[in-house]
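There is one chain below, alone, in structure tokens, taken in the form predicted alone.
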Amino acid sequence: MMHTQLTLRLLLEQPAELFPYKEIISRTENATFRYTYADFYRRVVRLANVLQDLGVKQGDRVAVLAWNTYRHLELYFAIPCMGATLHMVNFRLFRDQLSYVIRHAGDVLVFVDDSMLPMLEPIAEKLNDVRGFVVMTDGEPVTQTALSPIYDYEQLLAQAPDQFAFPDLSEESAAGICYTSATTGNPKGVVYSHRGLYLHSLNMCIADTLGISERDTVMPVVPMFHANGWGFPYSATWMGATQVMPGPHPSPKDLAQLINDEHVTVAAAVPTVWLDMERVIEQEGGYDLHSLRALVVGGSAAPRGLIQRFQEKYGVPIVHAYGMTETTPLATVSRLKSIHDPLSNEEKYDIRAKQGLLASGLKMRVVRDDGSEVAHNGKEMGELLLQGPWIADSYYNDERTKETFIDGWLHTGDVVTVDEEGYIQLMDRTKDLVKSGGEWISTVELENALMAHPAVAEAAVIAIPHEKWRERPLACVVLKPEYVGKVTKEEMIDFLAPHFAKWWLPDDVLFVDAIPRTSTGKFFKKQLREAYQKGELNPIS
């Protein structure tokens, strides 16, 4: 067999040759920008020349702070294909964390959307290793900023040559680095190799995972700083799929309109995004979602009720997936097996609400605290351990590696069950489980059940101290506007009662205005717990 290096260069060159006419569509502040894969390839070539002219060498790290746009996609390929490492910067980090990740990664150059300059300007003096800032704008070049030296993205590309000799890289060389969102402590860096990204992209195109193909129109709503945009920028480009980039500050209405106008077939985001879009569709109507073959959900568990409503109201399948920064991120996908065809719709929803089957090529263990493996009976809970060719084996220059990567296994910190058919169900993060009287209670299961109530917009369950039982669950519920003041906590608990043992039921239900979210859109339970402890969790009447 030929010893071919598995690098991102093939993912760049193949669509330019086979699908030069296919479109990449990018929403901007005031318009829609469209161009083809042939245009895309020419600009990536020019961008590689720009990087080289600015002194970027193989092995250097280059930071990007940008919305999901066509320019961000160009950087996704130009930086790693010329031999440098793409640093996908989470622009929603706190200021100190933002300066930390840029300094810790050792970034030599920063590409930044003009709207994000105010995030960098206050920390400019701390970014001593950065040799320049390239500003991306749809308007006139930026001239007034505290950052120096600055360059204009489009001016640089206009002056760059149309030819570039992409180097033959080792598949083990670093292509990207992404930092965890860090709800506690400093973010941790995960380095992705060309080989890992290549194999991960290939796996996303398998029929029984997400089946990305040339026929698709793919819209990654998940930010491109979040674990490689869940792999969609690479897999969709490789297959020559039409791509729809939602651009800056996309609202739920913007997303519904893009799906309607561009006939999107696959879109991906955390559950809260689709919950918000569902409310817009219910209130306004007039959006056609029938082009969708999959709304991919990850980042946190999707409520079963959300899956059922989208299927029955709009004919749109929600496909549950699971992963994390350390897994590139795809680890599981919930697809029904042929053996499930005779089941009732209710039984199928139960399966689709699980995180699903392990992606082909990965290995797993589910273990108790003592390291023994749990039975695959859908009941026994344990921590999920993962191993495979796109699973990280360490954090970048971080001593916390030894806490997470043990004996060749990634300890995810997620507590799951596995049923007889191999379907994984996320029960909770180890830090979010409620331990009541020595028994575990899953906050995720309670939340998903609460969000099936027609009056509930959002729900989060946290552990609160209890003198006798050590911890008890507290439910924080956001009601839909038309139900505020019309629903009681007793009604909420009665709604849960048929589905859970009595000792699982929350001791109290607080109706609140909003539930805080992390930078990636997940419910921020740590902040909820802290607010409760400080007496700052104020219920509404």
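Positions refer to the first chain, counted from 1. Think of the rigid core as the biggest set of C-alphas that the two forms share within 1.5 Å after superposition. Not measured: the values here are computed from a predicted model. First, how it differs from the form predicted in complex with another copy of the chain.
- When the structures are compared between these two forms, the hinge, where C-alphas stop matching one rigid part best and start matching the other, is found at 426 among 272, 137, 426, 191.
- Superposing C-alpha atoms between these two forms reveals a rigid-body rotation of the smaller part against the larger of 23 degrees.
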Contents of the next structure:
There are 2 protein chains.
Amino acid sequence: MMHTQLTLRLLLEQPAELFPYKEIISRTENATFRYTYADFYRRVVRLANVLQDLGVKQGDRVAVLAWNTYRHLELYFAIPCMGATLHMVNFRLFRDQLSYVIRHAGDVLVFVDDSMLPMLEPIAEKLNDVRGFVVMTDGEPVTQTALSPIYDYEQLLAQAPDQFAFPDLSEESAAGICYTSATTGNPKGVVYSHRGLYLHSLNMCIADTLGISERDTVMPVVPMFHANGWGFPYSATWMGATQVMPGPHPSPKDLAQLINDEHVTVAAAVPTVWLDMERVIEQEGGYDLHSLRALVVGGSAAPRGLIQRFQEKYGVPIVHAYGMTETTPLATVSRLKSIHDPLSNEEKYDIRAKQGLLASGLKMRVVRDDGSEVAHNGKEMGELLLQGPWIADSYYNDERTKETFIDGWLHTGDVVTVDEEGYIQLMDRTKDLVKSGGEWISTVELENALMAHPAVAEAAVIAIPHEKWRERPLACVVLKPEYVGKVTKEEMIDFLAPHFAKWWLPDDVLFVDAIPRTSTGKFFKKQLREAYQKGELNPIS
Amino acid sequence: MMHTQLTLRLLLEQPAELFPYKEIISRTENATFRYTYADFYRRVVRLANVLQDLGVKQGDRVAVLAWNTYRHLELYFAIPCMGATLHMVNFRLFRDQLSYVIRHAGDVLVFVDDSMLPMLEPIAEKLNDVRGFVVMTDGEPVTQTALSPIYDYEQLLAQAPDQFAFPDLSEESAAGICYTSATTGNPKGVVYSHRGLYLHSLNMCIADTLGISERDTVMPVVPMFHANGWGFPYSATWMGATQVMPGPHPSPKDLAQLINDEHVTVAAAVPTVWLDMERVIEQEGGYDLHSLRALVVGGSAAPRGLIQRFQEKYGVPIVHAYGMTETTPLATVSRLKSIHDPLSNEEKYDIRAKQGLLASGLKMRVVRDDGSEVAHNGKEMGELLLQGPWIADSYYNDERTKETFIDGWLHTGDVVTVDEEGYIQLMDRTKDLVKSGGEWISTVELENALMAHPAVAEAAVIAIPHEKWRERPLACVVLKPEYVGKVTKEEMIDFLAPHFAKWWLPDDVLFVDAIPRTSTGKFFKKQLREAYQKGELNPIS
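Could you output the structure for the form predicted in complex with another copy of the chain, given that the previous block was the form predicted alone?
Zooming out: every chain and molecule, the one shown earlier first.
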């Protein structure tokens, strides 16, 4: 067979040839910008020339700080196809982390939306490798900024030639880099190869995962700095799907409007985005969501109720998926098997609320602390280990590689069960688990149960040291204001008791005024544990 | 990213894990054999042990002469997954060719259906490398044969262990070999790598090609010795689809019955198979074909009328595909684009009758004799050149490699047009084209037009030498018996005239009593041209 290299160039060139008239629609602050795949391709070619003219060489890293826009999509292809590496920068990072990731990646050029210039200006002097800033704006070219040298995206493109000889790249070469936050220390970089992205894209298009097709209208709401926008920009472009880019800080109303106006068939985001949109739809009415054939949810677990409500109220199937920065990210998709057709709706929601089946092409092991594999019975918990052609094998120039990539397997740090049919369900993070007497207790399960109590605003369960059992669960509960002082610890435990084995029940319940959160809004359990250790966890009376 | 190798082992192990209860159904002479993926997997493991015990080593070639049965499917996986190469032997080859391909491949072991023993017995002495024959039978073990040593498939499997350590293979290693007939000389061998088959299988599962899914019931009627059974056994197994193997010499009635009984959703064969089945359905009635979502046609062009009749009479979509042994084989699939939705049915049939769009992942060029590319206007003809990860780069140990694989491109020998939307249409074989005054005339187009005349039984158009134009078309026409002597040459030309440019019209029409055919039943135009040159083409008066 021919040694054809699996590179992103094919994903760019095929649709431009077969579907030049298909549209890419991009929301701006005040309007909707539309152009065709032919226009898109022409601008990617020009952009490749711009990159070359600005001195970008094969193997260089180029940073992008941008909303999901058509220009961002152009960068998604021009940078890797001309041989450089796209560094998708999380513009929500703290200032020090932002400076760290740009320096650590060694970015030589930065593309930035005008609205994000204020994030870069304070750290500009630290960015020694950066030789220029290209500003993307829908308005007049920016001239007032502390950054230098500065270029205007549209001016550069207007002057660039319409031909570019894309190089023949090895499929192993780096196409993208994305940093993921770490529990301690700076973010860690994951490098995506052309081969990995190519195979990941194909897998998103097979009928039994997401079946992305030319007939789809795909809207990635998930930021494109999050693990390749979950792969949608690449797979949708390859198939020639219509694409909708939600643009700068889209509101829930903007999203509902885009789905309604552009007849979006596939959209993807974290659960809270759809929860917020649901509120708008309920309050305002008048939005037609029937074009949606898959509302993809990832990033954190989709509540079963959300899946049920969207199905029953709007006829919209929520498709639960799971992955992480290290997995490009698609690792599992929760779809029903044909054997499930006779089940009741309730039973189907139970399955769809799980994280789903492993993607074709990946391998997994689910192991206990001693490395032994758990039974697939939906009960035994173990850490999920993954292997496959779009799974990272290291962190970029990072000592922490050895903590996560062991004996050829990615240790996800996620504790899961696997049921008889192979459906994976997330139970906890390994670091948050309570290891009690050699058995594992899922803090997430306990929290979900606690949060179902009418008095509870939020609840976090952490492990506290125990002489005999090594660790035992402690529940930290924030009560809704009107219930403060009106419920007891015992009531909380009694509320849990019917649903769990006795040894799972927390040894104690602390009523606290807040649960600390990380920069990405998740419970910061490490801080909670440390506060407890130091005696700083103050219960409210 | 991890350097995970793309091998067939994954296609075997994933469905056994996720869909152990799904069924594989195999027609025998008198009954229907059914078992599960779990059974299938267990037997593949045993078969791998059998191969090893019979001395098969990594890199060895193992021949299979068999109908499409569950045992053949077992061999499709056990041989490549244990590191050897599956030689899928066309049991319809002439005796000398059969002996040639087994010797040329260097097969060390032969698996053979009992009904095919008489093909091997006369050539047994010539098969020097073959160290044994394993006979597959639904009846009692065969003992009476001139072949030696001989083994019984089921007896070997019954004794084999249930564990096998499948080796970690390079994705570049050979998984299969298939010989394709040549215009002159012996058949030529095409070697399929694990990587090529893996990527080919994935492509068959993407929504915009065939979308093979767990929910499908797939029946490959195309023999499994033809280019991997067109890839269906691999892709269907990977997804965990229900599979139906039509078994020994299936009749058109058998096929209609299997579709009816097993609710087949995807079936694949050359057009004549479906033409024959159509006759049975019409005559006998009572067959329900509504389960079919795709009746895949390849091997030769599907008549537009066949596509239309199946759609309108039975609601069955015929999906036209094109490929060849050298392309694994899926190269194009004719599916409509979303832009075609508003077209009339007639316009849609026109598109679906073309060979279709290039598969995602392949590259093509369509070139004239001087290497220049033709315009994509549905008119200009050129030879189709292909490149991609499941396109062969050579013939196995064969001098003729250099005639077909040139500068990194497979020269298909097929002359095509490409329309504005990228749909490829087969026009002729390069060797059969008429090259008249620097322009190309498609003999196939002229033949199709002639065969639409009520008096014509069959027609072949060939190039004959011409002093000024270099070549000119000559039509050789077989009249239906009742028309012999009743139509003139002039009537034939007049019949063609409204449909073609004047210079396309044949210079002469010869009424002959038969058109010579090749062993595979195609017009043998080379022989026809030679007969004409020698003055041996006798017109009937």
